[in-house]
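Just the one chain here, the form predicted alone, laid out as structure tokens.
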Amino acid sequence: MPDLRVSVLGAAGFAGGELLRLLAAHPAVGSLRAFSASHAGRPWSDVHLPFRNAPGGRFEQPDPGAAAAADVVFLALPHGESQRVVPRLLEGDPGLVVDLAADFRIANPATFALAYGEHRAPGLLGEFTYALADVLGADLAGRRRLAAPGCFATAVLLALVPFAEAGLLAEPPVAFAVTGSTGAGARPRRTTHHPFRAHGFTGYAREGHRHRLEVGEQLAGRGGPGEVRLLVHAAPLVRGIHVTVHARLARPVPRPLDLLAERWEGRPFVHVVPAPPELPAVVGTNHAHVHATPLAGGREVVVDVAIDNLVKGAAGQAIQAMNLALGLPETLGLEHSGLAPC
């Protein structure tokens, strides 16, 4: 087993908190190092209560040279930052780079300005590959940059990848989309504060939410129209994402379940389950949860998928594509239960 040296830059927010729970205790990781600009000398535990448990380090002010000495780099940085900092800490040739943000997620520089505006360094985007682990699986294998997918992103493409691939989605689909509070970040506002968000179910993005780009381009790639639908809802939960796909297919499916099995079939964190999932069964872990159900005598099909946002929605995937890249056991420090029934 090696003896990894980790950096996480970023490392004081929910999906930075995330990864430091899960480092901490995968068993390559040989040495971990925390950056944040707004906890700097603070320990771990006065911001992730986890380490309150078990033993943790101190937040170091960013410093990408020193980041850079890791043998894997883990960005959890605010969207736009990423690609502020990614060309200096190449300059410290990392061994692999994960980014966590939507920086790297997007081939093509005209699409990523449609949502994030104008890339600083479109020269770098290239060079990610989009790490969508239970789809590339060991296609993974050496790869040195890694772009991890956004979160809303995962579960629709868990939905989608298999019926594009097979060249059965007619028109792009519509996917109705559910998040917890943690999706927002750890700053508060009105969408997170408690007493607003207890009760409340809301509708937002109506223009479009960003992840809509990242899944368009991704099913164009596998066979797919390069548009998908994408209505999002706040709800009254902490964590996890429920996604509701429907699809007219291009010819009938009568057993679309056969289809998500045969597709999904040695991949260890993707299990098709017979009837709707539900989302407490995956909350704390990196598993999905994916059902299929047909209509119109198979011409359409409804997929329901549960996953949780911070896990395999962002650290745990992020994790799962490092130990692909680097050789290692995929489910290695990602074997644990969730906390259903919290």
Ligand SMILES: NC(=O)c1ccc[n+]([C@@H]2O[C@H](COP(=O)([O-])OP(=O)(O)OC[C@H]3O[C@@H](n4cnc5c(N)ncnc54)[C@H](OP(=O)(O)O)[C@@H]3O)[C@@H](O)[C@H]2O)c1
Given for the second form:
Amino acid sequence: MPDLRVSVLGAAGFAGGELLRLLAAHPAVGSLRAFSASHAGRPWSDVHLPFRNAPGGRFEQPDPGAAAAADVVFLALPHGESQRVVPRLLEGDPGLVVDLAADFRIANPATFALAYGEHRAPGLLGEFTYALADVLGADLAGRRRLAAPGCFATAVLLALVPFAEAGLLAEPPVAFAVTGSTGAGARPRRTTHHPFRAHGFTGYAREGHRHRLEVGEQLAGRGGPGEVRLLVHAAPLVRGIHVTVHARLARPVPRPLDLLAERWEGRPFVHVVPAPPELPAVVGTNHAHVHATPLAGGREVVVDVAIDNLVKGAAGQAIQAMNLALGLPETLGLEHSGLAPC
Ligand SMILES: NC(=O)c1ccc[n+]([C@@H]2O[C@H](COP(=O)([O-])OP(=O)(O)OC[C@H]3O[C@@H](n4cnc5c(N)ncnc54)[C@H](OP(=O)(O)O)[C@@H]3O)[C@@H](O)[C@H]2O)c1
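Next, give the form predicted in complex with the named molecule, keeping in mind that what was shown is the form predicted alone.
What follows is the whole complex; the chain from before opens it.
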């Protein structure tokens, strides 16, 4: 087992905290450094409650040079920060870089600009692999620059990749997606503040959620239509994403559950379940539950997916991708079975 030196930038945030929680218990991680400007010098347990029950370290002042002196660097920074930091980080030539932000997820600079504006380092976009770990599997071995997919994008792609690869998506599917409040990060806002969120439910980003573009690029690369209608909603949950996708199919598939079962056979974290998934069954885990229902005699399909946004949708998938990139067992450090009811 290797004794990996790992750095986490943005370690005081929600995704950063989840990375620390999982990496601290990962059998291949020998040392772990956490960088945070707002909490430099303070113990991890001041911010991340799990470290009140387990040994942790202290946050360090962010320094890409120091962070680069590692075998693996995870970036859990807000969108826009990674593209500022990564060029400096790469000067130190760290072994593996895994970015959890959107900064390197879209290979085409023109598509990137549609969602996020001009990229600061467009020359680096092509260096990153979109690390949809359950789809790429062993193809990630040896990759050194990974862009972890977005949380909505992960759920939607787990629903649609099997149909895209089979040439079944005749037109852009519609995805109705619901997220918990941790999806919006640790900084409090009105829309994440308990009195407004605890019993609320609202749609947002009606002009088009940014994740639709990474989903479109990935679907296009797998025989799909290159476009998805993504309708997102904020729900009174802390963790979790539930997505319901509706698609018209190019030819009838009377038993879509069989198609899903065949595509995900042998993949350790994607479970094709016999009924629409229950979110509490995946919360706190790196597992995804997927179910499909035929409509209109199989000419249409509804696919339901449930994941934990902070684990499968962020830190867990990033660690799964690290395992695969480094040739470690794919499930190493990610074998949690969940905590339900939660
Ligand atoms: N939350 C999710 O469910 C989720 C899922 C998938 C992907 N992601 C992605 O993961 C990244 C981190 O998300 P998060 O939810 O963990 O965000 P967060 O809770 O807001 O944490 C981001 C951290 O980045 C640091 N930071 C550095 N420069 C900053 C700046 N200019 N403005 C604000 N913060 C800055 C902050 O810590 P210091 O200021 O102390 O350094 C902060 O703790 C994002 O790119 C997000 O899109 C999140």
